[in-house]
Structures are given as structure tokens and as C-alpha cells.
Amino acid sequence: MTAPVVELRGVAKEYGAVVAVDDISLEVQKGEFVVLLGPSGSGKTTLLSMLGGFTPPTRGQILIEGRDVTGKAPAQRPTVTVFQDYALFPHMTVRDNVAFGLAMRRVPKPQRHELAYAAITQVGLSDFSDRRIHQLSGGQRQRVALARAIVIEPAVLLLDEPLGALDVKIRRQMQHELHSLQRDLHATFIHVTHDQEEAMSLADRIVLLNEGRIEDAGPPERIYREPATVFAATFMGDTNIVRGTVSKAGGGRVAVETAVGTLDCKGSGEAGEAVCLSLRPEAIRCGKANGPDSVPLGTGRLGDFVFQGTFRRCHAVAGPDASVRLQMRLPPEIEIEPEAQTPIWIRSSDIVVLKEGQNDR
């Protein structure tokens, strides 16, 4: 396996009592797309931000290339930093701001305009190289930026939620281009977030943070159906987090006693450990239980319908003694009438045996 192009080894960063970072350690591979996710407070820019060189870590270390730039500025970095604000000189025309960088590397003339103008074409604005950046609009400057970071090929792109300020069908737009753009370039960008779609839609890897920590890591479709602990599977979309006792295990499989019935699903624990499942809403059917992977729910009384375009998102009131409250994503197609009675019931492969995260301990 080939050397990491950026590597974290035990950084921490703390403000007098305050942790925002807590002795994270982390690999990213040349041409990796990864995505640091995580809720306000979690420490994800702040963790970007010492990437870059803009703040210094309390302890540990930061190598870029193989090379140690813990103490290092910015500009002494391979790496350029997107901000959300996008950070663009008025001034200056679209060429003169993506050609900045390299006028400050003393490129010469001819050859950073030629640098830039295929920059510039890159994002997709080539039509617009000689035009003011008030005379954009805030997907051509967040290209603008874009074209500016990459037009001197730093060896790791930093994006700072470089997204947030556009207006939902743009960003859409902007994630696909994004993504297609270090495709094209195989280059290797980390990218803050909060948004868990931008994450999915964006990462070969996601790493989620909570209270200054790794919670879990991995792809975005692992991430999503088979989280590692409660605050993971939590953060990562609507599910349905059902508490119950190990009665049974071995052999990779675990029957947990939960006030639904019990339910068996692959897993492991020892016989009395407390465990939470995790069920999501579009895994959990009604009527007739189908194949040989089914588990039985009991019966919902179903309520609270919500058409939502490809769905509709209902609750389940279920258990002997109607205790359990389940979300639903139903097929827009199938017909039930509000609190009618119907059995419920998901896939063993679709349960997710979990472990209590930091936050859930």
C-alpha cells in the first residue's frame, strides 16, 4: 500500500478547558475524496482548519506528502483552503482572481493566463473570464474559487462547506460538479460538512465526528446500513432505535429480547448485555411477512401519513401494550387508511446491532 498523502498523528486541540479536537489519528490516500461530517461543536473545521495551517494543534502531528508541517503557515503547505465565503478579490476579474496564486509564485505572465484560462475552463466558465465577480452569481463564484484552488495543483484541496451559501437545486447541482472535478483532476480533497446527503453524495470515505472525535469511518453505504454505534446511526438519517436484552448468541448471530418480540439479526453480545438495534423506517413493510429473512414486528396501528414525493413517511404504534412508536417510509402506491391495524415486520439483514457511542455512554 502506498504512503498516505496526509497523515494525523494524535492531534488534539484544546481552547483552556474546551476539547475541540481530541487526539484524532487519520490517513487520507492520494486521490481519496473524504468528507469530515458532523454536527456544530463537533470539531470537523476546526480539524480542517489545522490542516491547512490556519490554527495551531495543542499536540500532535500533521504530515502532508511524508513531510512534517505541524509548525508550518499556509502558504508553506501543499494545500489550498475553499471557504464558504469563497474569499474572492471584487476587484479583480475572474481570470486575475484564479490567476492570484500564481502571481504570487511569480508565474510569469503569459503562462499563468494560460494556466488560469484552462482553469477557468475546467469549472465551466470559460465565457466568462474578463467579468467582475458582482456580475456572477453564487454558483459561477463558488466555481470561480474552485478554479483558483486548483489552477496551482496543490497536492490536497480543502473545502470548508464551500456549498452552504447556495440555494438547494444549486448546490445539487454544484455536489455532482464537484465530485466530477476531482474525478477529472485525481486529486485528493477533504471537504467539511454537516449536510449527511452532501456526505453520502460526495465521499469515497466519510469520517463522522462527535465532541471532538472519530465516531465512525468508513464508505457512505457502509456508514449508512451498518453504523457503528447509536449517535452514528442517529446522525446519519432517520431510524427507529429499539432497546433490547441479548437472550441468544453465537455462530455471528444474536435473538434480542425487545418490547416488539424478539428479534434475530447478525450480530454478536453475550446472553443479558443490554444492546439498541437500529431500524430504518424504509426497512420496516406491513402485511404478510415475505421470504425466509423476515422477522415479525407484531402489529402497527398506522397514523400521521405524510406524503413526501417518493414516499410516505407514517408511525407504527406497536407491542403488546402499544409502547413502541416506529417511523415508516411507505411506496407512495400502497393504500392504508389511517390507524388501521396491519402487521409489520423487516428483513434479519436490514437490523443493526449496535454499540453506545461516546455520547451515549
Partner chain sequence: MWARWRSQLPVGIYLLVMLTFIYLPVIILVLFSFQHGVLPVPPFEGPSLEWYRKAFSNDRLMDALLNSVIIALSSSFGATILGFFAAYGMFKHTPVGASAVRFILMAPMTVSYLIIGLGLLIVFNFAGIGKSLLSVGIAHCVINLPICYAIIYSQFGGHLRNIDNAAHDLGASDIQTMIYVIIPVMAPPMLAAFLISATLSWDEFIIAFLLSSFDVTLPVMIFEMLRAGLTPEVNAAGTIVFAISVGLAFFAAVAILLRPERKS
The other form holds:
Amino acid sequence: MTAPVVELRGVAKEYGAVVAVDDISLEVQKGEFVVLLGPSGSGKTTLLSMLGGFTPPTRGQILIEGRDVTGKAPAQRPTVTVFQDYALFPHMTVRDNVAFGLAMRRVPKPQRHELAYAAITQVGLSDFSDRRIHQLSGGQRQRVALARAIVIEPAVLLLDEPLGALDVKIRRQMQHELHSLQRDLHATFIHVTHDQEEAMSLADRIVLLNEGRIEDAGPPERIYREPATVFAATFMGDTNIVRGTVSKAGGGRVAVETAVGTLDCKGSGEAGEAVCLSLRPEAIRCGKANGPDSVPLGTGRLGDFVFQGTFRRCHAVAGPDASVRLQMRLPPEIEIEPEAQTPIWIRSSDIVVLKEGQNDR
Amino acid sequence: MWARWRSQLPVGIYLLVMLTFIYLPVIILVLFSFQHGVLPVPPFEGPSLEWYRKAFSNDRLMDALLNSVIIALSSSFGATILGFFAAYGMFKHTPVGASAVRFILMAPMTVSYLIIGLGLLIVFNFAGIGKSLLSVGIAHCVINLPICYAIIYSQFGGHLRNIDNAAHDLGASDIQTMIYVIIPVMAPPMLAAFLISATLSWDEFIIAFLLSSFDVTLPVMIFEMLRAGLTPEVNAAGTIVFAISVGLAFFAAVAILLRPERKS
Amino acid sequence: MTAETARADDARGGPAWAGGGESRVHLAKWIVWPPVLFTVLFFVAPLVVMACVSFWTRKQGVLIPEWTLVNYEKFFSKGYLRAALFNSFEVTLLTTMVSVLLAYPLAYVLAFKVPVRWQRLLLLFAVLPFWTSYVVRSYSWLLVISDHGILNDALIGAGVMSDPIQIAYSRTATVLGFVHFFTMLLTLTIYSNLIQINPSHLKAARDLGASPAKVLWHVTLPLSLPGVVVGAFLTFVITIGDYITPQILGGNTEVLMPQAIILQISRTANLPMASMMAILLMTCVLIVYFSIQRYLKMDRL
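Mind pulling up the form predicted together with the partner chain next to the form predicted on its own we just looked at?
After this comes the whole thing, all chains and molecules, with the earlier chain placed first.
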């Protein structure tokens, strides 16, 4: 395994008594697209700002390309930040913005213009290089900010919610372009967002942050399918959390007593331990259970149908005294009478056992 | 239509009365600068440029005009640069005792020009510098610095923080960031600050009166001419002063309207 | 590493941000100091020196740096000096009151009775002569009100009277000159306050059955008070320290504080006495400032 391009060792940032980032260690490999995901106040932006050199860490070490850059100014790091508000220079043309970093590196003018033009072309703005910034749309400004950053070939590109200010349609398109840009450049991208869909569509690896700590880290699919914590399960899309107690454990499987019955699934634990189970809405099905893998969840009364295009959202009220309310996503073509009583079930492999107590309230 | 017109009539008459009050002295000043006679009082004896001719051939008056221009431009330049330094410094970094620094920077605005002038007169006497145009220029810089600081600082918006960061991030030194990025972006408010300072310096009397000796500024010169009584030549000189003030103020208003872009 | 950064590092209890070995000059940290130094040197220091000199005396044109209260005693024992202070206060208060009374209706009409698209243009036009030198503005009024000036000429021509009335070189003339200037200033401050009033407040008051006069008295007036106070304070500060307007328009009938100060310098070159009077004037302004400030704070609560 090659040496990581970025290495954080026990990095922390405190503002007085407020802990913004709490003892984070992380390695990023060359060419990786890492997304720092978390709600506002999770410390993701502070972490990025410490990587970029704008915020000094209270504790810990930051290494980039094996060099300790903890005390270095932004200009002395092989990183470039793309800011949320783009921070383009309003008095310059697109070309001058992109060429700025090269000019500061004393690249001769002809070569500077050539490189700037190449970067502008790469982001698809070759017809706009003489435009002023205020003549561009939001999406075009975003591309200029990207071109300005990639033209100086940083070892690591830091992106601070770069798509946050764009409307949904352009955001989708920019996600796609960002992804292919990263592939073309074989560059290392560290991208901050609070949008889990954006994170899933971009990341090789998601680092999920909450209250200044890493809640979970791994490929998007793994985090979605097997979240490490209750927070990870609820933040990565909708889910149903069902509390229960382990009644039997062994052989990599557990049986959990819950209000909707005893659920048998993969996992580890000790008898008597309190756990949470994550049941994704789309994994809960209705009708007759089939297959050896299926686990019945009792009888549910379905209601609150909302048609959402690709699926039909509803709630199932189940358990004794109707104490459990489960969110479901049914295929849109299914026609079910409201208030119908129907058996509901789930595949054992779709149940995820989560330990209680890791940052959950 | 008529009813609406009638309801507007009192407002119109009122505005006309107030504007007459405000403009009456200016109109009289300008009108009688074209007097074809020896006194700037009625009756108006027909348009003539003779008093302007006289004013422009009055060497003392022209020297004063030149002095005023030099002092207005140089003291405003100094005040704008110092005001920008203060504003940029306070924007980039909160120094120890920021509120004390802000208080000191703004304090000259709350003290009468007379008192500022008197204090400088005493200090310059002690220091052996004495009265000179340089003293007047320094004093005008003192009174205009807080105004420049306030105008420029008010335009240092949050959007500039990341622009400043971006310039550093792309490898610009502090000086390069200031020269290539911050000053061009802040040029409109700096120009507005410069023009407003120039207007105030151009019009200022009491400090120039206290701190100048033989070489005087235009307002002081006009005050001296008043001792000889009312003449249309003073009207002509006053009209020149007024026209230039209004011109400067007009360009300042235009510069304020050219605010730096809020969004990058 | 400076003591200051070292302390900050201790507080962080870890590797230092500033201690990275790079000797980068932090422009941001020193750039604020030249203007501060300039202000201290040419504003704060002169005021301190002036305060000291006010406790000195002068004999045969030479300053005697011995601490004494003799100037202060002299000021309060000499009737003509005390009178200057009282005259200044009277003229200043009169000016402030008349200016507010003239400016408020003008600002009100501009803000509420003039179509929005004309407002700014009309306002700019109404305050244009604001940008005139005090000297030129005072001289212009002299032209209007002198014995043979346009005002007397018009009144006699209209048959209102047969002999010119004496306005120039009097307190009336001084106040007139001041009022002209500060009507413009106050119109600016009051107008900018009036247009910030949320129109729905006024509509709500009308909906609740208040007559236009009651809306003005109970809603508009209180809400626009900050603009009045700011403008009135500026009027006060500038009027009480102005020399040229009373000197040109007021003549020799009475002496105000700034004129008395200049007389001390020009007639007898008595800098200690002039300093003492300047300090006294500044103290008056500060007292008013602090009482206004307290009032403004209460207003915000």
C-alpha cells in the first residue's frame, strides 16, 4: 500500500469551550474522492479549513504528501480550496482569474495563458475566457472556480460545499462533471457537503461526521447498507429504528426481541443487551412472506399514502397496541386500500443491528 | 384628475417655499457674480464677466486656489490610504483592544475642527514646525481619516473574506493580495472616500485659518477679502468654490453608487 | 516568537500554528497601526498637550509651565467670557430647535408625499448647497439680508415698509445662517430614518382606527426619533464649535465661544487661556454626547 497523500493525526479544534473538531485521525489515498458528510455544526467545514491552512488546529498534526504542514500558511501547502461562494475576483476576466495562481508562481505570460486556456476548456468554458465574472451564471462561476483551482495542479483539491448555491438541476449536472473531472485528472478531491445524495453520487469513500467526530467511514454502499451507528443509519437516507433486546446470540447471528416480534438476523451481541435495528423503508414488504430468509413483522395497518413517482410512501402501524410505526416504500403500481390490514415482512439480510450509545440521544 | 392635482398643490407649494429658502443665498451669490456694477446688491445691472476676469487676474486669489487644490488632493490621498490601511487591518485581523482602536480612529469626528486646529497649533509651535500649508494638510488628513475609514470599512463585506483567502491560497503574498485583489475590488469606495475628503478639505476654513500664515487656502482668502466689504469679485470667487464643491460631491455620489459587487 | 503568540500557544496546549518555522510577515497584524499611530500623534497628543497648556500661564509672550487653575478662575470670574459660553448655548439650542422644526416637515413630505421615483432626486437637490464652504454660505446670506440686499429690496419694493430692516450683523443673522445649513443636514438624517419605518406599521395603525394626526403623533414621530436625535446632536456639536458663521453674520454685537477663543489667540496670543476655553467647550460637548448616548440606549430597550 502506498503512503497516504493526506494524513490527519489526532486533529482537534476548540473555540473556547466549544469543541468543533474532536480528535480526528484520517488517511486519504492518492486519487481518492473523499466526501466529508455531516449536518451543520458537525465540524466538516472546520476540518476542511484546517486542511487548507485557514484555521490552525488546537491539537494534532496534518501531513500532506508526507510533509508536516500543520503550521504552514495556505500558500505553502499543496492544496487549493474551492469556496462555497466561489470567491472569484470580480474585477478580473475569467482568464485572469484562472491564471492568477500561475502568475503568483511566476509562470511566464504566454505559458500562463496557454495553461489557463487549457483549464478553462477542460471545464467547458472555452468561449467565455474574456468574460467578466458578473456576466456568468452560477454554474459557470462554479466552473471558473474549479478551473482556477486545477490549473495549478494541487496534490489535493478541497471543495467546500461547492454545489450548495446552485439549483437542483444544475447541481446534478455539476455532480456528474465533478466526478468525471476527478477521474480525468487522477487527482485527490476532498469534498464537503451536508447532502447525502450528493455524497453517495460522488464519493469513493464517505467520512460521516457528527459533533466533531467520525461517526462512520467507508464506501457509500457499505455505509448505506451496513451503517455503523444509529446516527449513520438515520443520516444516510430514511430508515426505521426499532429498539429491542438480544435474546439469543451465537454463530454470527442474533435474535432480537422487539415490539414487532422476535427478529433473527446477522450480527453479534450478548443475551440481554439492548440494541437498535435499522429497517430501511424500501426493504419492508407487504403480503405473504416468501423465501427462507424472510422475517415476519406481524400485521400492519397501512395508511398515509403519498405517491412519489418512483415509489409510494406509506406508514404501517404494527405491534401490540399499534405501538410501532414503520415507514415503507411500496412499488407505485401496487394498489392497496387505505387502512387495510396486511402482513408485513422483511428479509433477514436487510436488518442491520446497531449498538446503542454511540453519539445517539 | 383635478382633485388629485388639488391635493398635491399644498405639497408642491410647501416644497417650493423650502427650496427657495435653501437656494436663495446660492442664487444671489451666483447671480451677482455676473453683476455689471461695483456692488453685489440689487438692482442687477446685467450680465458681465468682468468680476471673473478680475478674480482670475488676482494673483493672491489664484495662489490660494492652487494651494487649496494641492491641500485637498494630497490630504485626501493620505487620508484615503491611511483609512484603507485601518479598514483592511480591522477587517483581516482583530487586534488586541479592537474597540479601543476603533474608538481612537473615530474620535476626531466628535471634536470641533476649532479644537483640533488649536491643539495642532500648540504642538506645531512647540515642535518648531509652525504654521504652513504642510500643517494644514496634516490637519485635514486628521479630520478626514475617520470618514475614509468609516466609508471603506463599511464596504468590507463578508464576501471579501473568501476572496482574500483565495488569493492567499493561490500563492499570493500579503502585499500581492492587497495590490492585485483587495485594492482593485475596493476601488469604488476608496474613490468615494477620496472625493468626500477632498470636498471637506476644499471647504474647510477654521483649521486652515489657524494653521496657515502667508500662503492661505481659498476659503481663508475669501474671508480676508470680506474685510474690504461686499464686492462682486468675492461673489465670483465664491461661485468658483461652490461649483467645484458641488462637482466633487456629485462625483462622490456617483462613486458611492458604484459599490463593489456583492457576489463574486 | 513573540510573547503574545507564545501565550496563545500555551492556551492551545499543543504545537503552535505560528511556530511553523516560517518567518512570514503578517501584514494584517501591523497594517492597522500606521493610521492609529497617525491619529495618536496628530490628534490625541495635541489634545493632551492642550489640556496641559490650559493649566499653564503666559507672561510677556512666553509660556510658563507651572500648574495653576488661574485660567479657569479667570474664565468664571470675567463676565464677558462667561457670557460667551451662555451666548453659545443659547444660539446653539435655538438653532437646533428651529432646524428640527423646519427639517422634520420637509423630510416627512419627501418621504411620504412625494412619489418614490422622485424622492432621491429631490432630496439630493434639496441638500446640494450643503456642500458649500461655510465662508461662502455665510457671505451669501450677508448678500441676502444686508441693508441693500435682495430681501430688503423686495420688501420695500412690495410696499411692506419704507426703511430697510437691520437683520445683518445680529444674533438673528447668525441663527439664520446656521439654520439654513442644519435644515439640510437634519432633512438628510430624518428622511433616512423615516423611509426605514415599515409602512405596515402605519397601515396597521390606520386599520385600528387612528386618525392621521394620531398616527403621526403615536407611531411615526416616536419611530423617527433616532434620526432626529442623531441630526440634532450633529447640529449641536458643529454649531457650538463654529467660528465663521457668527463672525461673518453676527458682527460685533455679541461674542460666542469660538470667537472668544480666536480672540485670545489673535489679540493677545494667550494660548493657555484659549486652550482652557477649548477644553471647556469640548467638555460641554462630551456631557451632551454621554447624555444623548444614554438616551439612545434607553430608546432601544
